[in-house]
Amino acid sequence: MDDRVEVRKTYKLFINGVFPRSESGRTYPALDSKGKLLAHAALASRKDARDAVLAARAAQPGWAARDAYSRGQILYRIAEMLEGRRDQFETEITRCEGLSARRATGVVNATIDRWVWYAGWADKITQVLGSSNQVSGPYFNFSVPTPTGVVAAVAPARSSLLGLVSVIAPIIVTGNTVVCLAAPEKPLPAISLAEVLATSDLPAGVVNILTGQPHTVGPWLAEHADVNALDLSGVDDDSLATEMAVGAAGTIKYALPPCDSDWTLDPGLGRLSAFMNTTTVWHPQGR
């Protein structure tokens, strides 16, 4: 029937492995590239952000304690599930970003490949970034990269799926957990990704995705004492980036600056190392 009324979905947040409504009960319209209503997305509040940080903090020690091979296998599984739902993501990319079907297919292909690429680094990055240091004395001295902890990230607005994955994947594969603010104008791919994560092997709380306005919760996350670092890649407002960087300074957080890059390029190792600390261990030589 051509005259049926299309049912518009109201999307929820993704916190601690489940999909709660915003505590405010507020939503906002998610539009396609031509301004047509696609769905309604939850408008996250500070309370929602606080809940997400609590979930990320609770999940981080267990996630970091997993061996790197296990984390890599979980990311591989996510890539497999994305492959199985590629038609949905291609449709959403086409409608949200106004891309042709061919270009949307390319974006989804790149997104799946990006998950696989980061999964492959899970059990290798420690060897690349770690070192055995020369010392004058009967000691061994090792430098080992360790997770930062909880990272708050703002996803890129220009690339609602590939950019989002390029931000989230390197954070979690290195043992961190994340609270990510999705691109406010294009939230559908982010929530669809959350549905994939919720049914994968990823432990609850490792990834938490909020939809809404970065101006509302971004500065609050930057000041939160239980957030250890910031990824401001998706912040396209200089005043907001400055406000969040200043807020982060109060608790001595590292902040990755805004990045208006081409997300289809080779990501390199910069993001893998950005949210890792270096722990140096001294050990006496045995005789």
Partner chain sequence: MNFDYAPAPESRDLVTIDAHYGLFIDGEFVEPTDGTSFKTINPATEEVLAEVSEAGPNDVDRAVRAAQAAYAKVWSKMPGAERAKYLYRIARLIAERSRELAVLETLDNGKPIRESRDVDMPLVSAHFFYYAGWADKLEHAGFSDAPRPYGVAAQIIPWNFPLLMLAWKIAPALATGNTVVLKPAETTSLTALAFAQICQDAELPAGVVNIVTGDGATGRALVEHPDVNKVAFTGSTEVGRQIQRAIAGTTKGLTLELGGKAANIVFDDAPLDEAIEGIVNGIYFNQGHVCCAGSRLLVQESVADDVLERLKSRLTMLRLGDPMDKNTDIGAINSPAQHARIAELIAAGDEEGAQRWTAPCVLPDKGWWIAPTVFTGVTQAHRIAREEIFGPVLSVLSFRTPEEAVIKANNTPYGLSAGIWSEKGSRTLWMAERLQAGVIWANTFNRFDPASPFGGVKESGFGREGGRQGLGAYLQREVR
Given for the second form:
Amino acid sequence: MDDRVEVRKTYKLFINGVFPRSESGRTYPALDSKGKLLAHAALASRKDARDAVLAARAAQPGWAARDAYSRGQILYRIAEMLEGRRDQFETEITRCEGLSARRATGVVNATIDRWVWYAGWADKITQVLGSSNQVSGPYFNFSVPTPTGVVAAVAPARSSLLGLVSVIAPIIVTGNTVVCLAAPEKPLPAISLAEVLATSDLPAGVVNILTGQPHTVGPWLAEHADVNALDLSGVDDDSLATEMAVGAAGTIKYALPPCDSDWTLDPGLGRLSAFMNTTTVWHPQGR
Amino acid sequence: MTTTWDGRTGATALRQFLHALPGVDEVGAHGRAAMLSSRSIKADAKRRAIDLAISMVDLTTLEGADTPGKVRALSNKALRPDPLDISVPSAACVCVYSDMAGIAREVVGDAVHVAAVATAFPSGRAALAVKQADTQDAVQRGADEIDMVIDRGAFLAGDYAKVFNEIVDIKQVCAGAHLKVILETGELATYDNVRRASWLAMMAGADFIKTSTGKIAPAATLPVTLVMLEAVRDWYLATGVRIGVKPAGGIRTAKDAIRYLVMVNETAGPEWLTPDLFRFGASGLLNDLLMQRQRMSTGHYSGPDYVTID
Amino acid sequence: MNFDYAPAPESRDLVTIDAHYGLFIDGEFVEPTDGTSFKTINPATEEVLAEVSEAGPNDVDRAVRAAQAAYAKVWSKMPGAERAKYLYRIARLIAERSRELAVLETLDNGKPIRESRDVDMPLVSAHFFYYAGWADKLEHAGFSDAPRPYGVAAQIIPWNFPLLMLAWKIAPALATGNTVVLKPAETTSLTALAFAQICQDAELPAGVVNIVTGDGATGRALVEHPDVNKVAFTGSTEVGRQIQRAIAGTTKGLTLELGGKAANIVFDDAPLDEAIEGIVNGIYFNQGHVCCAGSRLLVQESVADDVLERLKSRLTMLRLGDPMDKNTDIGAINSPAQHARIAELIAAGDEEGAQRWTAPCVLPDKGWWIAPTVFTGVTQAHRIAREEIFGPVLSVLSFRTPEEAVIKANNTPYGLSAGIWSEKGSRTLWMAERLQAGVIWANTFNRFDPASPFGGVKESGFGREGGRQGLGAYLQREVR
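Same protein, different state: after the form predicted on its own, show the form predicted in complex with the partner chain.
First the chain shown before, then all remaining chains and molecules of the complex.
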């Protein structure tokens, strides 16, 4: 056994590109799959959620206005960085999820591949979901998918890395920004992902990650008037899902229902299209 | 505003003015014209509209085969469109080539106007002096209205000053005859050009702006007339002077004519609903108006044997 | 010459209106369980047109069960190509009867016959024709290799375009293989009931389309019915909110097409005459009872005076009166309740110090009417610049730069539509990318087409109607 004393990491929140502690000053114990303490994670409060929404809102117009090619490049670069830190992720999900080393490798592979898959959609999704519409009359009419804006997401509770990435990547690749609640029992891979994002070219505020309890923070995000849509994928409690869906109705937010499925399946376009609206433009054709 | 646009400064200022006029969206103009066409004019309103339209007809013959006999016949028709019904108003005018103006004047006296097309009609391709002489000749023969054509080549080449100055020069030799300026909108092609040419003609002293010679397709259309009516309305708002509008060519039915009157009513306004400010350049239209008039007074449909063919 | 147009009334004899209508459930007209009914009134004359049944919870349950049975036994098993033929039949039957349906719509709704004849009915028929063609091509629509309908769709529609909104709801729902229970607005049920007869004439299988008339209570019972799989609603944002709350936590699909407060933005280089027409069409079309109405005119300050002068002059030519007259431009306000709502907001505009100008129209003695109204001197801080009025009332604001126009246009919880008037294509596209609206009309306004997706963002709702995208509202979203 190595005599050296390990330098332990403090796990904090990820808001606007930096890592603050919770403004509440509170933490909660994150345990490994056998119940042993891994770390104390920050317990996000409603004010942290508010700060995260502010950051996401501030970042959104610029992120959406960036060339899609550039968004794709930035996301692809993140995949490169994930590959470089794969050992760390394998270790963390082994501990958090109790996976064998081999399965952990498989999950990290799938995670990186998922990220690359979504990164490539940045400058293609408009061609697939958009259309030129043959209206009757002398008009040029086209429809383009446009980002919804700020999305609040609850990451899946069981799949702490692959599930998390499968939720975040389709939201941001199309120009949305996100405030994501990490899996409450397994928050560590989410914060390690945040460390990758923080050192990447991703603009501050595009991804904000909160650790803590969906029960305390989720409803605040659901009702927040400056949040445009909800991804309830990871909400595994029916009453919380209903409470958040009711909250969403206050400002007519689309809420993607809970869906903590098999994250290794081919994702299809469902998540990409869920957080885009169609904008249709009419223009006359005359001399 | 009837000054000459001389020299480079004047020409530039004229161009800048015309190009600063608001654009016309073709699709929108067509939509507005189509909406106005859907008005339903019935009963007494229709009766009055038909009589008004008859009184606005510039009864026209502009053929190489025109003879004194043909012009006399047409002139009589203008005086008494329906010889069996004296309640039918006279047409506004007889419109002929300048060499026929005297014959028309002999027949109509002072009862209706005589218009002569001048200035190397229909192409307008002649020297200014020739055009002026053509105009003077028409006036001397008794025309009290001159239908001149603009130089579309100069207009399309961007030489607005030349077009402007030519109108001024023709106006000078009109000796009081009313000047109708034919834009030949079918050759101007775009509504932006129609709007610019309308303003150009009004600034140069036109009493009327007229769509077409009748020799080029398309001749008068509802949208082109709409744009010209908007121009005379805006000119009135700017100067307090009302300029007339004359769609010519292609208007054949009473139904068409009523659509134009609706457009005049709802675009320039009811003040324009007088032969002094609105005319139809047409020939066959008059008989259709008469047949519709007969239909309304007799209660049954009329036929071509019950109107005169001249 | 004063050219007064003689009255040109469309013939009322074109339609026969029954004294009483039942509910259309399982292919037949049936009486409501508790026998309640209400009167539907011509808002232009206050004449009672007919008595319409009010569906209670039992009736709603019967209708949902009929729809469920039709889905399970007939419609879900029928090949798309066969479903298509029924929709084509319906499209043709509507076209054949369009003159009659236009008259019925105008009598019940108060909108000018010119609009129901030239706008509503052609679009209704076209919408069925368009979606008929999709029914056997769904696997090519880009949603899934094996697209799945929801099952029973509950559809609630407003009174402003009664039959057109029915078409927007029913055509895509049937094309994708759902069966429907539709509730028309209580003030405008008659064309929906005529549509029920068309379903019979088309020999549409019983239960595929069910129409339950009634008020908000009927709608609530329908939305909350446990066997409904999908809810589609067009109407006010407030009711949309209630519906979204009511079905929260269920697996029901939801699409909402709600209110709006659209900016119609006029730049100094606009095609001015067409822009004036666009402003008029934007807010005075259908008495302003249009969710996507251009109710906020944002005009560049450098041309504001000129635009307003031209606009007022144009408005004096609008012809308000008998909706059945073919020359009427402005018809009746649909109901006394709506009239009161508009009047309240006009009073608010007065109280808050905006300058009101009203077109010089003579209002008929009977019925509910509001003359075209323009408020100038309006700022973002006025209620009439914030709240949807849903009437012929225009609020005029000014701006100085394109950036300011975008900020002001987007500064609303709504996001349904927007208009841009400019001859500069580059700026138009710049604006279009920044305006938060589901539909953007450049140098035109209030255009609709079955192939063109329509719907809002923010509090104007989610989901699209029309076009390929409109199929998505009635196919289960595949999310993994």
